[in-house]
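Have a look below at one chain only, the form predicted on its own, in structure tokens format.
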Amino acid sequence: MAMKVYGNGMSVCVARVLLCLHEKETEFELVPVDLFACHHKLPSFLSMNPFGQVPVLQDDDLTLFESRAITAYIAEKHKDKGTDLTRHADAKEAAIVKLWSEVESHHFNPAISAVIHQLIVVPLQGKTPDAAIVEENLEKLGKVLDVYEEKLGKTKYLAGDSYTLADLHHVPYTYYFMKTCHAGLVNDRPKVKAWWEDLCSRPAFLKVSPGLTVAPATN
């Protein structure tokens, strides 16, 4: 039986989840929730999630949500198919795939996240962006960029020279965020630049992308 993902391809979660299913060829199925309607905090979502957001994975009789949790699962379980994302074979090439994915969830998606919330969620809302925090999370993601900017200058990839979880998980978010009019500071950072537009032009992502359609705010 195929996975079944619960949510919404505008998500960056759930598009985080999806390419991950890309990247390792296998079959699922989208079961899509309205998240204009809520229908994510229903009693029958929150049975799945109790905290009533999405990404949700069942697999046969397993449950899980939280979109890295969900992506670790496939990679593991479908480690010899597809592209290998964890580098599984090499226990050193894991660690550094664990170590940059680390960083993205620690450092790059706080800063990146509290952007994309401003620009493309409080304008949903019918409200408007706080350009501080905006500025404020813009300055932080830059310092985040110079350090990427260094990485890529001696490696293809964040954890070497093989794409893996560590570079899939940045590709929502940064595809919303070349979206806005703050591109350039992934553009004025020539291997940071050359990362994304890698990332981007994959098979997977371009699979993914029609689905990543809400417009961010233009200011």
The other form holds:
Amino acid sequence: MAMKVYGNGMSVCVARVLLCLHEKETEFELVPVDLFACHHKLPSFLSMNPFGQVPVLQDDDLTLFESRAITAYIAEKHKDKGTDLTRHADAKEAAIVKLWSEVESHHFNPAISAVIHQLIVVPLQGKTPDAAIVEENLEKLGKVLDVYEEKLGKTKYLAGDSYTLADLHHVPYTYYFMKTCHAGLVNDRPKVKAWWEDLCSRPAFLKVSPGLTVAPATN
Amino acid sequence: MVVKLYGQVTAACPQRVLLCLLEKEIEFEIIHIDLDTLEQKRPEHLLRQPFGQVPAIEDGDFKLFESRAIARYYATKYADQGTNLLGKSLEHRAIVDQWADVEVGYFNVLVHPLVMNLVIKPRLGEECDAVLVEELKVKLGVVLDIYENQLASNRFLAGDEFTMADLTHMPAMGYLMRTNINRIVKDRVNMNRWWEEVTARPAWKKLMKMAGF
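Right, and the form predicted together with the partner chain of this protein, after the form predicted on its own?
Now the complete complex, all chains and molecules, led by this one.
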């Protein structure tokens, strides 16, 4: 039976999982969850993810939440096909992939998600973005991208010379970010820009990006 | 050769790695990086950790930072030695990863600013943001209700055995339990049971002794 992913293609965390499934050439079924109707807060959904968020993965009798735990599981289960996303054959290389995945989770994600929340989610709720929060997080994001600019001067991708989960996890939020008026943060850093353009050229990206459809506010 | 850990033994992220090394019975050496004098921001340390934080490790000529990546590396490298922290099957490992990721996105994101305001700021003579503390307590209560429910039908977070999912919570939880809001855990029966059990482990006791707590 094909794996089921509960969620919608426009969600950043769902897109993270979909990118992984496409890179691993794994069949799956996407089961939409109506977030506007709060279906993710119903008992039937909470029994799958008690935190009431998407995505959720079902693979036979395994139910899993947390997008990065899901991508790690898919990459490990199908390690012998598709793109090698974890460099599993070498413990040290696998650790470096994990390191830069942690960097995405702890340094990149908090800053970029705060910006996207203000510029995309808040207007959808009928409110005005908080400019101070945007500015504070753009500054933090800039410092993280400075570290990336230096790293990408030494290696083609974040964890070495091949594309891994460490790069993949960045894609959905960056895609939305590049649609805001702050795309210069990436475009003004030549190595980061080249890395981003490379990530966008991958076939898996071209399959997932049409689903990332929420439009940003123009400020 | 002994693993060199650059960090401060009282800080939560180095403790995460130290606890893993102790559980796995791996020898290590701590090279003190003094956070009070901002040694972690100096050029020499930035070469080890470009974000200016602790810990970082050197193991021969292999270098790594990010405490959770370091812990995972050693748990994998020494899978057959000491406590099995990763889980027994692919599916069990995925559940361990899931609850370890919950620590990042739901637990640490609230406990870190709580500890900063309740413990670190007073130590530095700065004012605690009382309004923020109240807000964070409410949010943490909601999250801990989910943990309470998980621990009602599981001995540990990811099932019947102690794993990385439990270990990764312990350093920050240790700080939380030393604040005046520790009732948020103690008043939850299963969380309290879990905390008593994980802190009775010899590796934790050794770590607390090393840290002078």
